[in-house]
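The form predicted on its own is given below as one chain in structure tokens.
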Amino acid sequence: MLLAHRPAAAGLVAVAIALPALWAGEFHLRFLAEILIIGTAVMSLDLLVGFGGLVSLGHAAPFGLAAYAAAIASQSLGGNLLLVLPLGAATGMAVAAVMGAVILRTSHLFLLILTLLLGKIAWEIVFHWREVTGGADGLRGLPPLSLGPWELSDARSLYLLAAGLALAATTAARSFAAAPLGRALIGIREQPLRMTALGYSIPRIRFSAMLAAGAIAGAAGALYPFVNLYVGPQSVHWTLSATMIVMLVIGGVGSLWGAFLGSAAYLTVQTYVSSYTDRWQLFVGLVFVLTVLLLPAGIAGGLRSLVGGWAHGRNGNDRGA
């Protein structure tokens, strides 16, 4: 039954991606591209939080440092997508490897504190290394992305590129979660002592998860400066990591596609409500509290329950007929 629904789901996803590309204006296309890029980074965090139980306040580091690496490289080597994207993924993986080596044997509060400190160190480097990163001013005036003879600087191209990255990253994350390594990660989250007794290496499995999450976050970070036309120190600050966690809770922890719903909800409030009031964060807090109280599994969990109830009722009616 699940396999039968996959072609229909793939068709719906294709239509959902194609419609904005056909009808939306430049501002909305760039806004959607930002949602997809940030959502991809949040989804990579879900591999750690939702599947591994590893709550990190330093996940902005692989995302932001990859954004800086891509921006700096593009200034001297050009915006070749085949250079920028692998460089971002490699940078994100390298940063995750350094963080993983430090926090491998920690958990809970100590993990939270260590990731916060590591993220703070990344911010200090970016903020004070003005000759390379631009310091508080960040980097602007980046060359456009390109793929061979094609320039990818218009909003529609960037949106389609962000959508392609989101699809590829979701497929990769889903494959990781379904693989034996991903199942072992879930087992460690639920029963660490039993998994250790069965011969599993908890540090090695968690380290692998951090590498996977870092690579996906880095790939998303590589596109971010070209969509946002700017990259600054706030992209590595711990507050962005906290924001990602908020997005993840709103969208649904443990649901990979819920990360995009949480990103869309947060960025929509930030973009539109902030044009009317400086206290837009109060609205984000209200959405967060209502989600926790009314939808403990997030928006994705609520939608899943709604669709499941509709399908169950339909099947019951068919049997009754």
Partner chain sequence: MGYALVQILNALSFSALLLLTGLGLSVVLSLMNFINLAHGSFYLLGSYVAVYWFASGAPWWLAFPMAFAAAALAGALLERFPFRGFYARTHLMQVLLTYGLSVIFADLMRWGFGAQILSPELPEALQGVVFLLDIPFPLYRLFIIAAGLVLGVLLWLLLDRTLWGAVVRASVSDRGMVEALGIDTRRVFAAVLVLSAGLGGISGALGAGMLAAYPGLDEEVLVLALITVVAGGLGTFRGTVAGALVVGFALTFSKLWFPEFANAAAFSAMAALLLLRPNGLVAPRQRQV
The other form holds:
Amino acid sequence: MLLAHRPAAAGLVAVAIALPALWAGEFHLRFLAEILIIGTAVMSLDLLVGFGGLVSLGHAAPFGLAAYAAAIASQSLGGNLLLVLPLGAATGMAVAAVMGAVILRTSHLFLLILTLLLGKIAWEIVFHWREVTGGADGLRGLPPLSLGPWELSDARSLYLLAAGLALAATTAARSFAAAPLGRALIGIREQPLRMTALGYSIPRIRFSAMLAAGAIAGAAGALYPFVNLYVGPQSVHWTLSATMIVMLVIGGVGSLWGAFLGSAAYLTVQTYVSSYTDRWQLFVGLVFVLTVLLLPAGIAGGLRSLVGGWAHGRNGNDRGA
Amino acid sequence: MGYALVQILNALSFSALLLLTGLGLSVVLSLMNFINLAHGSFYLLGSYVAVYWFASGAPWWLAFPMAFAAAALAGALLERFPFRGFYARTHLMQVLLTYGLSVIFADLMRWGFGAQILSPELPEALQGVVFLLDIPFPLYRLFIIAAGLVLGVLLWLLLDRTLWGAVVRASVSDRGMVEALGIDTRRVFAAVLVLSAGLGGISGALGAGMLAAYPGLDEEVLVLALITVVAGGLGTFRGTVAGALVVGFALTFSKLWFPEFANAAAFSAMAALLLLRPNGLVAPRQRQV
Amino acid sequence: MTAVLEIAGVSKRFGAFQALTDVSFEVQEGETLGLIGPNGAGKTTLFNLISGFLSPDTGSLRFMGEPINGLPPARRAARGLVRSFQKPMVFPALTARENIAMAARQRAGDGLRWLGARRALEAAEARANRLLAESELGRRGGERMADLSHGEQRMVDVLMSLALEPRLLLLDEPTAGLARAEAERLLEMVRRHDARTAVVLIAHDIEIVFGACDRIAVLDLGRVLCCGAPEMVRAHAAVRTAYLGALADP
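Show the same protein again, this time as the form predicted together with the partner chain rather than the form predicted on its own.
Below is the entire complex, every chain and molecule, led by the chain shown above.
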């Protein structure tokens, strides 16, 4: 299922990435970069929700705290990509490790509330630790990203960087899902008791999934401040966690690539409707409700059933929870 | 001494509010396995009703039944569509639907009532302070504690001690059997949801005198109510009481002890609690196999 | 002969209900022990205790000579103490082959692998295919479990357990809902698979138990009434009255 094995798909993706880089303007490139970054974080959430049935309402924590870590580090050490990106991934992983340790033995609503609590704790710390995080104002005036001699501060480089990250992260997530570890994750969603009887350790599987998802979300978070030239407490807030779940459902749970469609749809509605009316939240809520009512399998699921039997056989394994 | 007493009463009044809000959430959760994230909207609607009612000059005590009625009406409409179709769906889908609705209602209420903080003009009977060991304490908070106690007991009697409560509980454990007895379980579930929404509205009306009413309060209250219900162990009556006390006291006292990181401390305590008791304070014992 | 499982003085109480009282017996390598008794006798509770899903109030459990009290279920399974469940407990959305491969990967130590996934997946699929062929389900391997018949699901359920190469296999009514011929075929496959594996079998069909087992233990109201060769159990007076009833009449 890796892109390398499907040259046609790989070519299509390459063209799809290249086209905007050639023609889109500054604003649209930054907007697309944001879609790809948020989409990457949402895709990592899909590993937990779609494959593991672990509905986390705190996924903004690894994403947002990694964004802060990258921004704070860049203020004193510069925006070296080779520093910022691994630091973000490591931060996301560390945050996810804490969350993973807490949720190991819970499930369903307890898991939802525990992740929500942890996310709120993260937000409280970011919001009140003004000396380091800037509190409600957040952090501005970040140095530009750089890779060796090249400066990656213009919209086109940022867009290509985000696209590269999205592609790499999707490849990693797909290989995770296809590997024994990812299949075990599906197993504990479907039949936890039997997995235990087969000798699988449910806590270890969950913890591994949390680490993988946290690392990907963290890597995405690391780029986020440099695209917006700003990072604020909203990037850790639980409404972003909830929005990520919304995006995931709009895109389609369990498909991985649907996450990008979901984040594109959501951010487009938010950006364009908010420029016409103050009531954009109303529209966002409506989109949300209509998705659940009309397209419970998301855009990805809708496309799939349009294409019909073609995709059905191949993707039978990764239906969402 | 008096200071401690006042803080304990503060915590109790907050707990009473959490109890009423949490009970609304937990009756639908425990009885119908339906998780309603729009419950915060019912609360805020109740708050706004109370603010406008107190300002209107009509008999003040009618504000509470009015808030109950307004939220219950909203609940009844929502129950017909779309809630009814979601009772059997997964929690994830229920969460998404009701969260989406809460976003819509939040925006509608901001549209209708404005974005500013509205504090109600409390009726004279509830204004003022009483002196407890020489320390002044707002009378209104005592009123909240009393109201929470009375309504809590009434609800417990209704669900645990009446035939109607028995029908509700039976509908949950064996819907087919109850239908076979000639009872329309759809109407039973609708009634439970209307009751839950009404509870949300009346707790909003009570809370308005303490927390005021403003956009975003719906989410804050919802999250605290959710934590209350879950910390209590999902749905048992005693559990929700225990959860409300724990959350109310944790938040009140962490504000005293760690003013800067009050919420972080309280949430950490709650997370620790759930770590130690993964199924909440009062959990029905379940066998795995 | 070596004892695979030694149960000594095991009791379990749920609230006021005494589910098991002072249960003791051993299971030898390679033997098939039948476990029979009326509903509520405590058969499944005993399985839950042996496999670690419940812990006993008193008494000791030894597996391969070592005490296993307090060992979590997953660790017991990893040592070769494998159980099945009363209802077929499979992954309905996955194919039959993937169901068995899930077990085979865990047995091979590849269960949580990410790197080197392809070789692990291929090895497990090959193992699953061999097991499917052994059970004459070879052609159904690509079907989703949910699309298989009840009998086929039961068969795959047992194959999952066999893929773990158990030293002791606890089968909880594997033949429920199967026709007599199907049930016999399933048990024969289990026996044929590895002669050293010890099997403890719960089944309601007395004829199947008496036909397939070397020894039989009879549980009633949480106590072992008797334990011995089939002829001995058949002749045992208490068993005749308590359980076999009509069957014992000529």
